[in-house]
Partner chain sequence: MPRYLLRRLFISVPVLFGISLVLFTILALAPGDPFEELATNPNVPAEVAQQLRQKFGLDDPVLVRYWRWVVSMLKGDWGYSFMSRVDVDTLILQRLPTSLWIIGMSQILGILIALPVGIYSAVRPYSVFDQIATTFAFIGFSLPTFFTGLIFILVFSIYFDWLPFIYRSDIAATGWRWAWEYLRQSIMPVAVLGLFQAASLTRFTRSAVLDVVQLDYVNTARAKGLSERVTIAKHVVRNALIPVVTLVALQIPNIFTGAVITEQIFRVPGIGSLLISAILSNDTPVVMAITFVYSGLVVIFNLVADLLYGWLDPRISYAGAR
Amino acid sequence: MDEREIRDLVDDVEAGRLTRRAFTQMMVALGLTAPMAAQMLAGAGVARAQTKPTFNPTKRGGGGQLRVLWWQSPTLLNPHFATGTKDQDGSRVFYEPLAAFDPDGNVVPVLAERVPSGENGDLAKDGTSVVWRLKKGVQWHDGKPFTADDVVFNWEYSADPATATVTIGSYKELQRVEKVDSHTVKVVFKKPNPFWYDAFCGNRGQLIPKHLFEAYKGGKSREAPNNVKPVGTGPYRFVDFKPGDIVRAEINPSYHVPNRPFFDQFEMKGGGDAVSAARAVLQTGEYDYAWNIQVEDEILKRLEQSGRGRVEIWPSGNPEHVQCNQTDPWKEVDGERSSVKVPHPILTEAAVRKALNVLVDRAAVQEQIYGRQGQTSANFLNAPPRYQSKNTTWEFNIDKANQILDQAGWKRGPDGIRAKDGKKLKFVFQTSINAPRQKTQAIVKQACAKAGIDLELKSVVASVFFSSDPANPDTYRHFYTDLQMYTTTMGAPDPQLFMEQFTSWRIASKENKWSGNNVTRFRNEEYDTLWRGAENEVDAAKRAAMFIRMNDIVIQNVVVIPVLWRNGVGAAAKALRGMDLSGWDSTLWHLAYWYKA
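Would you be able to provide this chain's structure on its own in the form predicted in complex with its partner chain?
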């Protein structure tokens, strides 16, 4: 057995094709000791045994209680009304989609028999329709069978504007959803749709039963008693729910996956704050899992030392980034500032933006503030991997910034601040109130001062900054400052909607009550054309290239300066395994497979 063969075996273990035990036995047979074999695996990055499910239970249940902590607690349990991650997660305990998204953004069947593709003929070659074959023998918790009628109903329910669902965006653009037979559904799109796995998949694809919600479609949607008493197909069925406090569930004895789930009861407790949630898992072990513990890494490391739990990290698609306002935030035209009618007097100059781009010390921000919770990145669009641009680089270089500004004719004044044509190089830089963000602001300000740029820092309470109130000038969408920083969430493994935020028709303005999500007010014809093209491009490779080009346009023009590519962070009890946490789907997407070793 030579080195290459051993490496292949290590890869097999990593991919879950070979168990750790089998690998170790093989190595022992070769005359190596077991610890040495473990060392080899650790060296290859497969130290943690939980990376792939090696656990194959022979019976359902027997795992006792699973207790998880969500510091923002679910307030309702109807996935079509889920206003945030917390509600989507709470619903996900009971409801399931046709398919889910794994950590790499792949489509994984849940209530579907298989994933539609060109090869198996379920996905039309021209991308205008997709056929979903439903798993047979699936039952709702009340014993009724799950059929094609339920799937069709979910489309009707959500696409009806009177129901006022938050999932409407995924369903209203479908031409029709038709029942082929009791377990086959055909979804027809208006135009070729490369993102055919939006409707009925992931968080927005959780399916509710027709027989319980049929009477509550449209204006009466609020009155449905099952909005707070879910009846789904999931691994656990409903016991009790107190909005904003607790969700309790028990094992579903007729779950459609054999020998799953592992736990007998499930409890999701809400409320409190992220630090004490992390503490309850990592330090006192009162709970098994804590959601979204965006706490400074220093604190997490200290809590981890108690040895009762570990911090789980997984990549998402969310960039923390600085935006450069393309319009003048200080001049009011027709009752609005930052109007597209007035370009920014200074930031429209490429040299200034280029200088700013090399003044953000991304490495320092990553190392000193976010630690394991983020990675430095040159791109706005970072994931899934096939959409990541390799054409971009980033650097931190104060000398270079000085050089660029000198060349562009920005002369230092007696106060050390550069000026040109009577305009001073002064910007207001805003973000929401959040300790890591204020620290990042300070790091950027310091570097800018060395390059003769004066930054005035502003911080706005998060509830105001992120609000959609058209009357409040301090929201991020009004963007009444020169620069601002926050994280945009990428909710799906497809970049179409995510990248819409730089298209000209999405510009936030008074006219649309600042509901547009093109906050930078960037306009670029090539970008618009690319985005429109990608919308109906069925060739996956061509489409990926289009998104990479879009990212490059935004980066090369320094419309935004990516600061950090953020990771998902959770805390798990030492023995908890099988979560397979994904940045593209609910934390609980794999709940049926969670177990304790």
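Numbering follows the first chain given and starts at 1. Predicted, not measured: the structure shown is a model, and the values here were computed from it. First, how it differs from the form predicted alone.
Among Ser316, Leu405, Tyr287, Gln484, only Ser316 lies at the hinge, the spot where C-alphas switch from fitting one rigid part better to fitting the other between these two forms. Domain rotation between these two forms: smaller rigid part turned by 33 degrees relative to the larger, from C-alpha superpositions.
To test you: the structure above is the form predicted in complex with its partner chain. What is the structure of the form predicted alone?
One chain, no partners, no other molecules: that is all that follows.
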């Protein structure tokens, strides 16, 4: 990030588009201290923000309709099968966890009465158990009471391999979940658990009702009618859902927070693209909020000039990255391609991956496309700061790529494409349809051509690429191409589950209906050992060192090529308030508190 871009961020703070907290976190990520960031703002004449008046409504509703745009639209509304952020967010309109994660990564109660701690006696000192006390008087949208039985059921449902949930990683290591009384549960871990706030918290902790899903646990899980007709405890209840198009909801008159929510109806519209979504909020004012505005920064700045809305930017731990398939996507074995039974014929060669690694011009992508929306990084794991590796570097060097391939015996043919042993360096490189991603693809393709590598670019409609449909071969979890690019959402202020996506037991396959999140099909014994060790390491420094080593293994083996460490970016109507957007949880984690001033 250069001086001009930092000045733009300072201007954003002054204009109210970026919070001081978000600015400080971004500067810390670049290696500055928090006091230095504060001095930069002070030196630019940006006064410390005054405490904003708290919005204390005296009644529920009255705010009319809240209209939001999720251009990657939800395809189902069961959070346990949500393979993409869009499905997690669509589910979060209706379902809630015991606790959520605020912008600073703090655990805040939602369906829980309070956050467990050593001080209040609910968190065991040895990290082997935690007691959750549930809010009383909470009802499911159909009027049934929310109780401890529902919490126990969600563990049983998610931990059952036959159910094939994407949340199984959060629940499979629980030894048991005990019902203490109607509104108290005790979670007992198999071993000391430093990430005790994973299960039942955040996006992976959204709770579904036992009385509607009990009959569909296991092999019948995908047959449940309520996979697309949610009945939750959230601020809005279900009205209508057209997969890939629209979600409609109405106010929950029995919501457990007094005088919330503010809006009477909720509409989540899907489809289109990020640019049209940004324009619909910032320029035309048709919508109140637009999610994931992955649009060239210069376009966003022009759209903001209309004065109808503002760009919201906040820190996250999410990397835009290129993945190298470790398996052969072109050979079918037992009804699936990209099977671990067949290694990739070319990308398993380290020299080829190393060459690709220096052919991604990260600086050009950041400067020409994303601007203030992100920063370059050599790491896959970037946050929180204590987990960020200082052992890695990145470079863009076409000459070096040519040298690596020459030494490895890849010779240029008459067509300029390198070949060896009858194999050509020709790859299919896919991503979702989105202008910044297509421009990034073009930048990578141009550099690769100069090194004798031919890339065929493939673009898949976002609603398909990020679909949860196990029968669709074009989803990113099938990964039926050589290379692919997208952003992985960290989803919690702890990297345990985030880094599980490179473990051997989480490989996406036909057997688990492609619900596994190890889509690169990477397998490494040291990595697996480190991950299991970190899972139960209560010494914070030792645990951080383990995750840093995991990141280094992935980077040094070029399993992925980080393109950009992205910030969260959305577009909000000028009057919209209360979002408190968090890089550790769903955009809608605070939906009950959204309002218009």
